[in-house]
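Just one chain follows, in the form predicted alone, and it is written as C-alpha cells.
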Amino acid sequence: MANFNIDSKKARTYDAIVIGSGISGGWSAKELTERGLKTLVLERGRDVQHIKDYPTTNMMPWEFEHRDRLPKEITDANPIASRCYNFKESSAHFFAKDNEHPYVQEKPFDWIRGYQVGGKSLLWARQTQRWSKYDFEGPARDKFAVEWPIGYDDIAPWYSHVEKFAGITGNKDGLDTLPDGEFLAPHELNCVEKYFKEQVSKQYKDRHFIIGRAAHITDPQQIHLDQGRAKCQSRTICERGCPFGGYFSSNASTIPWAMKTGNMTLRPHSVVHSVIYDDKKQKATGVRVIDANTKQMMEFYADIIFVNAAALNTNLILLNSISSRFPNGLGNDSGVLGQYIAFHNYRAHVSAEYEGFLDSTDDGRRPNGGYIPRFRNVYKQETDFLRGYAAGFGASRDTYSDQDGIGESLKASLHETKYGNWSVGSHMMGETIPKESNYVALDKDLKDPFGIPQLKISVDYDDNDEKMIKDYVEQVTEMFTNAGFKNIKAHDGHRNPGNDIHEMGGVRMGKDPKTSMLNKWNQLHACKNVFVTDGASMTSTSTQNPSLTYMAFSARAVDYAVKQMKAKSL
C-alpha cells in the first residue's frame, strides 16, 4: 500500500502546474513546455479543441433557429451574461451561465466568464496595444496607490516576443504614448476615418487617431503557418471560434503548440480549490483540485505554480489557500490580497453624422476599428481627475430601403439599397483608480456547487470616474464639432463595473512587500515558487486593452522562473 501511494503521488507530480488555459495560462504553458518542463494545465471547464469544437463557426444566419438571437427564457435566466454584446445564439456555449456559477454582489458587478479550455480568448475583442513608459509611471507621477516595480524597458522585449508569435496587425505610428510593436500589415481606415485623422492632426498637437492594433493575421509569417494558422478572412464572427486561426486564441495557438512539445498534460473539468503550502518546506508544493464531474478532491504536485485563473478567480484561489503560515490567504503577509480591484470605464459614447463623402461608401468587413490614444495627464497632472482615457472611433455609411408599397413594387424597393449620411461614433476606455474600498473577499456562508466559498465582490465607480466621463464627452464633442460632424449626441450607458471584462488587481505587483503581493517578476513576495501573470497582478490599469500585457508578463515570468529553478533558487 505504501508503494502504491508513492507511485500514485509520482503520477500526479510535474515540474510545473498552470492554473487556467486562457490568454495568460496558454502563454505560461507554451513557455514552460518549450523549456522542457513537464507541465500540468488545469482548466475548470470542458475541453474545446480548435476547429472541432466550434459548432457554429460556419453556420449561415438562416441556419440558427432564432436568427442568432437568444430566446427570452435564456436571457432572463442569464441577466449578467446577457449584458455582454457577444452573448448570442451562435456563441452562448462559450459563456459561463449565471445560475451555474453564483457569486455575491455587494455592489452591482457583471462578472463575465468563459469556463472552457481557452477561456475568454475565444471571445475577446482582440485589441492589443502596448503600454508606454508613461502608463507604468502613472502611479509614481500622481502619488496615488503604489508604484510599479517595472517600467516599459523591462517589458518591451517581451512585448516583441509575444507579438511575433501571436500575430498583431497595426501601423507604425511613432507615438511615444503608444509604442509601436512587431506589426503585420495594418487594416485600412475608410474615407471618413481618414478625414477625421487629418482633422485631429491639423487641430491638435497632442492628439492622434490611428487604426487599431489587433491580434489578427493580415500577412501570415512562417511562425503562424507553423502553428497551422492562416490569414484572417475578415468574417467578423470571431466569437464563434475561428477555423482559420486568423485571430489569436489559446485554442488556435499556444495550447496546441505546447501540446506538440510532448511536455504538456491538459486536464479539463478541474476546479482548483486551493494551492497547497508546506510549512516545513516553506513553499507551495501543489494544488487541490475538485473534479467537476465526480466532485472528487485530488492533489497534484509541482516545483513551480503559475496561477492564471483570470483576475477574480485568481484572487479567489489565493484567498482560499489558507495554512498555519498564511491564515488569510497564500502570500498575504501584507493584508492587501483581494483589495485594490480596478477595471476599465466604458460607460460613455458619442455619436454623430457627417454629410460629406456622399459619393463614397464602405464595403466589406473589418475586424478592427480606429483608436484615439490617451492624451489626458500623460506627461503631467493637468485636469481635476487622475489618469486618463483612450477612445475608439469608427465611421460607416447608413443604408436603408424604401418599404412603401405592396407586392412586386415592395420587393423591388427592398432590393434597391439607398444611402444616407455617414454615421460616426466613439466610446471611451477610461482608467479607474485602484482603491482599498474596491475589493473581493470570500463569503463566510455561501458556497458554490463545488463547496468552495462564493466570491463576494464590492466594486464601484467613484467621483474620479464621473469627472473623467464628463471630460471625455466634452473633448470628443469638441473634436467632432471641429471636424464638421452634425447631430452630435452623448450617451452614458451606466453599465455596471465588470461589463468591460477588464477587471484587474487584488494580487498587485509592487516594490514593497508591505503594500503589495508580487515582486517585479510576478512572483509572490512570501512564496517564491508561485507566480501570478494574469489581470490580478496589475498595479494599475492604464487605458489599453490589457491582454497583450498579460501575455508579455507570462513569458517574462516563465523565463525568470526557469532560470531560478536551474540555479536551484526556487
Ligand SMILES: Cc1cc2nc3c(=O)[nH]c(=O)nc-3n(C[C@H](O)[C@H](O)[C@H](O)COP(=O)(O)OP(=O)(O)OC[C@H]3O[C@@H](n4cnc5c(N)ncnc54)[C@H](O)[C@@H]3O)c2cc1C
The other form holds:
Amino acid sequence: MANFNIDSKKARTYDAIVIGSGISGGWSAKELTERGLKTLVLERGRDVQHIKDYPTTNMMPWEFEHRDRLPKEITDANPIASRCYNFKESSAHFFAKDNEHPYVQEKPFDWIRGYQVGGKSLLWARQTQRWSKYDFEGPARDKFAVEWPIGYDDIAPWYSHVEKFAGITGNKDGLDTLPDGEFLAPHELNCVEKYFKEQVSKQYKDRHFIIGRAAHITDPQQIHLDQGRAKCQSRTICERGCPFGGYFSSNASTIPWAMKTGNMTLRPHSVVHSVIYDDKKQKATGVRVIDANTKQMMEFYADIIFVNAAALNTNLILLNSISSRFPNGLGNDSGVLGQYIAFHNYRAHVSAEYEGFLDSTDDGRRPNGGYIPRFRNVYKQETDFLRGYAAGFGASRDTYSDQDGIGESLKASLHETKYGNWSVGSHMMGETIPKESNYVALDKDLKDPFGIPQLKISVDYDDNDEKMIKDYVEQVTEMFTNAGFKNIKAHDGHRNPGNDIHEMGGVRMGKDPKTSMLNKWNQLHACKNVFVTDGASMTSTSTQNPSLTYMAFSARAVDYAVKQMKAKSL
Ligand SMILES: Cc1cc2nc3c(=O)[nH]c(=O)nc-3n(C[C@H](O)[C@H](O)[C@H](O)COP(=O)(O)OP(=O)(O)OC[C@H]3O[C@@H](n4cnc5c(N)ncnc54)[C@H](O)[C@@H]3O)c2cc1C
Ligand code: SF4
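The block above covers the form predicted alone; next, return the form predicted in complex with the ligand.
In what comes next, the whole complex appears, and the chain from above leads the way.
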C-alpha cells in the first residue's frame, strides 16, 4: 500500500502546473513545455479540440433552429451571459451558464466566463494593441494605485515574441501612444473611414484614427503554417471557432503546440480548489483539485505553479488557499489580495450618418474595426478626470429592401437591395482607476456546486468614470460635427461593470511587498514558486485591450522562472 501511494504521488508530480487553459494559461503551457518542463495543465471545463469541437462553424444561417437567436427560456435562465453580444445560438456552448456557476453580486457585475479548454480565447474580439510607456507610467504620475514595477521597455521584446507567433494584423502608424508591433498585412479602411481619418488628422494634431490591430492571420508566415493555421478568410463568425485557425485561440495555437512537445498533460474537468502551501518547505508544493465528474478531491504536485484561471477566478483560488502561514489567502501578507479591481468603461456610444460617398458601398466582410488611440491627458493632466479613453470607430452603408407587395412582386423587391446613407458609430473604452473599495472576497456562507466558497464581487463606477463619459461624448460629438456627420446621437448604455470582459487586478504587481502581491516577474512576493500572469496581476488597466499584455507577461515570467529553476534559485 505504501509503495502504491508513493507511485501514485509520483504519477501526480510534474515540473510545473498551469491552472487554466485560456489565453494566458495557453501561453504559459507553450513556453514551459518548449523549455522541456513536464507540465500539467488543469482546466475546469471540458476539452475543446481545434476544428473537431466547433459544431456550428460551418453552419448556414437557415440551419439554426432559431436563426442564431436564443429562445427566451435560455436567455431568462442566463441574464448575465445574455448581456454579452456573442451569446448566440451559434456560440452559447462556449459560455459558462449563469445558473450553473453562481456568484454573489454585492453590486451589479456581469461576470462573463468561458469554462472549457481555450477559455474565452474562443469568444474574444481579438483586438490586440500594445500598451505604451504612458500606460505603465500612469499610476506613478497620476498618483493612484501603486507604481508599476516595470516599464514599456521591459515588456516590449515579449510583445514581439508573442505577436510573431500569434499573428497580429496592423499598420505601422508610428504613434508613441500606441507602439507598433510585429504586424502582418493590415486590413483596409473603407472610403468613409478613410475620409474620417483625413478629417481627424487635418483638425487635430494629437488625435489619430487608424485601422485596428487584431489577432488575425492576414498573411501567414512559416510559424503560423507550422501551427497548422491558415489565412483568415474574413468569414466574421469567429466566435464559433475557426476551422482555418485564422484568428488566435489557445485551441488553434498554443495548446496543440505545447501538446506536440510531448511535455504537456492536459487534464480537463479539473476544478482547482486551492494551492497547497507547505509551512516547512516554505513554498507551494501543488494544488488541490476537484474532479468535475466524480467530485472527488485529489492533489497534484509541482516545483512551480502558474495561476492563469482568468482575473477573478485567480483571486478566488488564492483567497481560498489558506494555510497557517497564510490565513488570509496565499501570499497575502499585504492584505491587498482581492482589492484594487478595475475594468474598462465601455458605457457610451455615439452614432451618426454621413450623406457623402453615396456611389460607394462596403460590401464584403472584415473581422476588425477602426481605432482612435487615447488622446486625453497623455502628456499632461488637462481635464477634471484622471486618465483617458480610446474609442472604436466604424462606418457601414445602410441597406434595406422594399417590403410592400405580395407574392412575386414581394420576392422581386426583397432581392433588390436599396442603399441609404452611411452610418457611423463609435464606442468608448475608458481606463478605470483601481481602488481599495472595488474588491472581491469569498462569501462566508454560500458555496458553488463543488463546495468552493462563492466569489463576492463589489465593483462599481465612480465620479471619474462619469466625468470621462461626459468628455468622450463631447469630444466625439465635436469630431463627428467637424467631419460633417449628421443626426449625431449619444447614448449611455449604463452597462454593468464586467460586461467589458476586461476585469483586472486583485493580485497586483508592485515594487513594495507591503502594498502589492507580485514582484516585477509576476512572482508572489511571499511565495516565490507561484506566478500569476493573467489579468489579476495588472496594477492599472490602460485603455488598450489587455489580452496581448497577458500573453507577453506569461512568456516573460516563464522565461524568468525556468532560468531561476536552472540556477537552483527556485
Ligand atoms: C466576447 C468577448 C470579447 C472580447 N474581446 C477582447 C478583445 O478584443 N481583446 C482583448 O484583449 N480581450 C478581449 N476579451 C477578453 C479576453 O477574452 C480575456 O482577456 C482573456 O481570455 C483572458 O485570458 P485568461 O487566460 O486570463 O482567461 P480565459 O481565457 O478566460 O481562461 C481562463 C481559463 O481558466 C479556467 N479556470 C477558471 N477557474 C478554474 C479553476 N478553478 N480550475 C481550473 N481551471 C479554471 C477557465 O475554465 C478558462 O478556461 C474578450 C472576451 C469576450 C468574452
Ligand atoms: S474571420 Fe477569419 S478567423 Fe474569423 S472565422 Fe473567419 S476565417 Fe476564421
